[in-house]
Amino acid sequence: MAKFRKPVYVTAGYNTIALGPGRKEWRPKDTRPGIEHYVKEAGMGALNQVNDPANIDEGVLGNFMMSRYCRQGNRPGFIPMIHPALEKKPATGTEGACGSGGLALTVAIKSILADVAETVLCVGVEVQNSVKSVYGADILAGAGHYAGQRKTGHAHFFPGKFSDRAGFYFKKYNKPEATREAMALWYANAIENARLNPKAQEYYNDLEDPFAVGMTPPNPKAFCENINYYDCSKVTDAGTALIFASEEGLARLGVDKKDAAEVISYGQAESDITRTPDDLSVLWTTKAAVERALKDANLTINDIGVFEFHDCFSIGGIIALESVGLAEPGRGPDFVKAGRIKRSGDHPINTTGGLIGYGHPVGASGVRQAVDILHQLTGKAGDCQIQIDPNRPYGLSISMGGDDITVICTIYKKTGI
């Protein structure tokens, strides 16, 4: 992919909560709100840090399964709902899977680069909490090849599928401990951070040790053989948006750059969905995404300050590591049990809580990471704050959808450096 042609910014964005069991709002039995709330409020959120609506050119909305959970399709039609301005603008769905809301990114910016939009809303949104999570199970197995892995598959068919991964690695680097004590350290890290981010689901967890709870042995009999519920991500209803948008576009909206951050780059990458690769310690199609974003940016990895993983599964964290090339084959576990995914480490992973810590609304999720990004960037993060090395003024986002099937890395940079 050619480098960018023109500059490309990201603005105004904006979290819902993230609700779920954990959050005091949570209250299973009564009526609880539907796709329409999450993308009103989320593209309204951003909506509201710019002069006028009017001046968003086009839409493009990032959902996974809201046929199936919602009963309900035609993903662009949401898109006039926000705004009346909106209304008979162009816009565009996507679906990739849990990757849905990283290609969402890919389309406004290439709308952008093409020169048919100045400025692109860009909207994720999941609710899964309309079923029961068997049922969810079932849903979220069409991440996978449903026809050729469902019925052979676990009863839970992505933890499975991950637990496998977990497995690989314990018997191909015989490591076992120090994996499951690195998992756990994954856990508490979401954990901690998460408690820094008033709309992360597991904001008001108050586990006084999340690293004991996290070495809860694995039960097959009740779940998976090589993780815990705790290695897992969280059943979430999200939603999220920003804006996208040229240096045009910027001055048309009343931006200042210093309220935005700079796409430099992103990487594409696809894997046959029907085919199980050899090797489940390494996530080949992330390696290749974010490899094409760091070449395409003139970057190495170590260039980056602040980083977003697409942690479905904390061992996905930790392989995800050495497959971008952060520790060495093996040497994950180390990385994290030195402490430097920290908030305070040389490499800061998902510092509002991640995908285990934030929740993960499925095709919000890489929306969800490109704001929380931007707000770094901006210092706009709040108590999630962290300092951006001057010499590293880059963020990095992961957006992975299924199996390590569909993968989007893009690449930030802070404005004014």
Contents of the next structure:
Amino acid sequence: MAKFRKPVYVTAGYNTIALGPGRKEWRPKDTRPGIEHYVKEAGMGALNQVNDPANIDEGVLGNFMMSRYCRQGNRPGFIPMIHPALEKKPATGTEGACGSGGLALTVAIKSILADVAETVLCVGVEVQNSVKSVYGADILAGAGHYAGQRKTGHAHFFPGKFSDRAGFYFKKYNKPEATREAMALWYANAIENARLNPKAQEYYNDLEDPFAVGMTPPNPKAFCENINYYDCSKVTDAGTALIFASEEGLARLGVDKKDAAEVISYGQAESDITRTPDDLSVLWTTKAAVERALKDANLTINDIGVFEFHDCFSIGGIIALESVGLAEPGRGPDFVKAGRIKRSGDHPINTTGGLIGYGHPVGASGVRQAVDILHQLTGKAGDCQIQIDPNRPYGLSISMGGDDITVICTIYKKTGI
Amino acid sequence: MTLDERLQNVSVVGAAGKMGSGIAVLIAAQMAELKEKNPDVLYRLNLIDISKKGLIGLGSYMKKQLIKHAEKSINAIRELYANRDDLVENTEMIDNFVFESMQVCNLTNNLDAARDSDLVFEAIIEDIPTKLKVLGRLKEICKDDVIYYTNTSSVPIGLLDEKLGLNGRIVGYHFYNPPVIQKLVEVITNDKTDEEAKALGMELGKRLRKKLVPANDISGFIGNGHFARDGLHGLNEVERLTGEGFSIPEAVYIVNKVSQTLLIRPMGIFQLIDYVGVDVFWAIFEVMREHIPDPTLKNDLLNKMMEVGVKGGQNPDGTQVDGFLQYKKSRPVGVYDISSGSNIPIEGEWKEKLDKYIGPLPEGCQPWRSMLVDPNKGQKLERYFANLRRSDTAGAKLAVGYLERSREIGQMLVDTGVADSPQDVNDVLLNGFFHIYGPINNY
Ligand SMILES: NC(=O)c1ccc[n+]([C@@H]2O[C@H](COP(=O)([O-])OP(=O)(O)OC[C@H]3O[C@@H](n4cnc5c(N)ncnc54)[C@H](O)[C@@H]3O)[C@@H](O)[C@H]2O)c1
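Output the structure of the form predicted in complex with its partner chain; the preceding block shows the form predicted on its own.
Complete assembly follows, chain above in first position.
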């Protein structure tokens, strides 16, 4: 596949707050809003930015495990709940674990490219705090291979997986200390950016020295061998939405192009869920998806001005730097230590906090990333706004499901250039 | 007999009480683990109490606590069930663990159920005649080599041993409330204590992942030895302040605030007394006075509180019952006024006047919770206490007096042989009372 046969745009982005431990609104003992609330708030947040909801042709909802977290199936049925104008219109649900949101983006893009819709409302949602994290771990483990991996897996399944990756990486490149420092810096970067984002779960984080806290030695007895709590994204409830549109669709919605970003390519890649790669120091599927997206966009990784990485774990972010070609193999930690991922660096990553800072509403994260890239490229990122280099007016996001199984890379371009 | 063998049949007497129910949870969980490793052995945990109502509530309390315990120990439980193909998810393993733990329990009114036990935990009310009666009956029916672990807070172990002829097979095993959460166990022995009983007690404590601190057999031991006198100091300060013209509730508020905020403790002294129970606190003195020739171990106001029946302690749902202070959602909101029998709300001018008397907080004063997790707390405490000593506010003076009295008590416990070392005293206060610095310090 090469260039899109017609331009596709995103506009009208909206994220709810990321509710969970760390937020002021977080009261573990009280009853909390359910999926309905988040879908509605996010969906309406997007619809309120266009002239008339009736101009939306179809909807898509990305979500991972509402079936277990909230005992709720039939995802598409929540799209018409957002607004009566969506009643009896087509809607689809996507599930690809933590890549569910990324998959939702591809459904929207494909509908537009197939000429079956000019405008698509794309929503992501996850409500996880309905279940204690020790049981939530069982649910999230569904992103791995149940029959082959759950029994032997760690109690907190995915932290165990990424702890293994960290261990493998430490050994392969023989630099456990430097890597640990880079992981702590990754955490610090997430917190610094999240403090600028009023919607982020870590917005109120007032640690004096996040780096020092990120250096907490891992505790294998209580948690994992090679990673600590700060290396992990937290459990989050949130919703997020934006609208995909063709050229004609934008006009119909009454949206000015300057309020939109262009989607110029996406790369989607899938790996066999029943297998684990031998070399854990590379995210092979991520690599394939990013290479495909870049090739179709006719760009190199160095043309990109702003990034959204799927940093469910800090070590995943560092390995991704190498897998996508930003850093040489084994040099990811140096890349981080040189400050290059910071908002002031030459490759700003996760400028609104990422999964560790904003929070990780699992099946919604891919959509949330799209919203935040849209905001950066349209100058709507508030205090999180960075200066977009006119020579590199591109944003790239990576949405990853499971341990590098389902991956969607999407590339966006600032309009009017 | 090894500990594993003894853990095949255990009894907890007073199992429906605050302490007994916690001990029951800990032992049931141990048994569930052993059962998995020794599937052919029959494990039995007799949970004995005279209160039928208590036993009815015990089952659901245990289930709730066992779930929490299993959730917290999930890594260990996954290891335990590594070879069980039928258990895959955390949920399944936790359910199974709780089920197996409950399975071993035999809830009963009948003390004679302890007949075949090799370990007996005694956690009945703190009353010497009752303890003697129950332990006496146990001695009649149990095997000769049974070991008794008593949770008594103040009854000398030697007294029970001597009166009942237990041949040293009784150890003071002083859990803190609630035993499922509190890490500390004071292990009380004397020179007659059976070596096996002592050694097995230490082994068990390690398995339960408790912090064990040895204490010698002098009424009150370390924890209550300090707490009782520390509380008494608070009561005496109230008396002194009333001599200066404050009303009792005013003085209680002042001393409570100073002992919490200015001493950076988790609770003020009167909140702590209410938490433990005014009646329990009172009973500690009653027992201590019998064994320690110290006539100052009593207080008028405390006796009066008992007379009017304002006793603190906890409701069955764990919320705080009113005592010296009045509580809403377990937070102090008022102070009891013994002269009128009603509570005075902690608010408005009343509070302002007293806070003004206490004076501004010395520089570096930080709430207990934030100090607890502060990586530089050693330095910060040192600086703060130096400021406290330099400050000449009424609050600071009270606090310094408190600090010095607390140190004196700690040192006395070492000097009189209750504790083997200053470190042991500090360990008890740090682990059992959640202080962030021990009473024997350089501040
Ligand atoms: N509560 C504390 O903070 C604390 C802390 C450490 C030690 N202790 C000690 O633990 C022991 C128990 O205290 P508690 O606070 O759990 O008291 P509690 O009143 O909560 O429990 C005592 C239990 O013993 C039962 N009981 C009374 N007489 C009995 C008998 N003859 N046979 C069988 N059961 C009988 C009661 O029904 C009750 O369930 C006491 O010796 C106390 O000093 C208490």
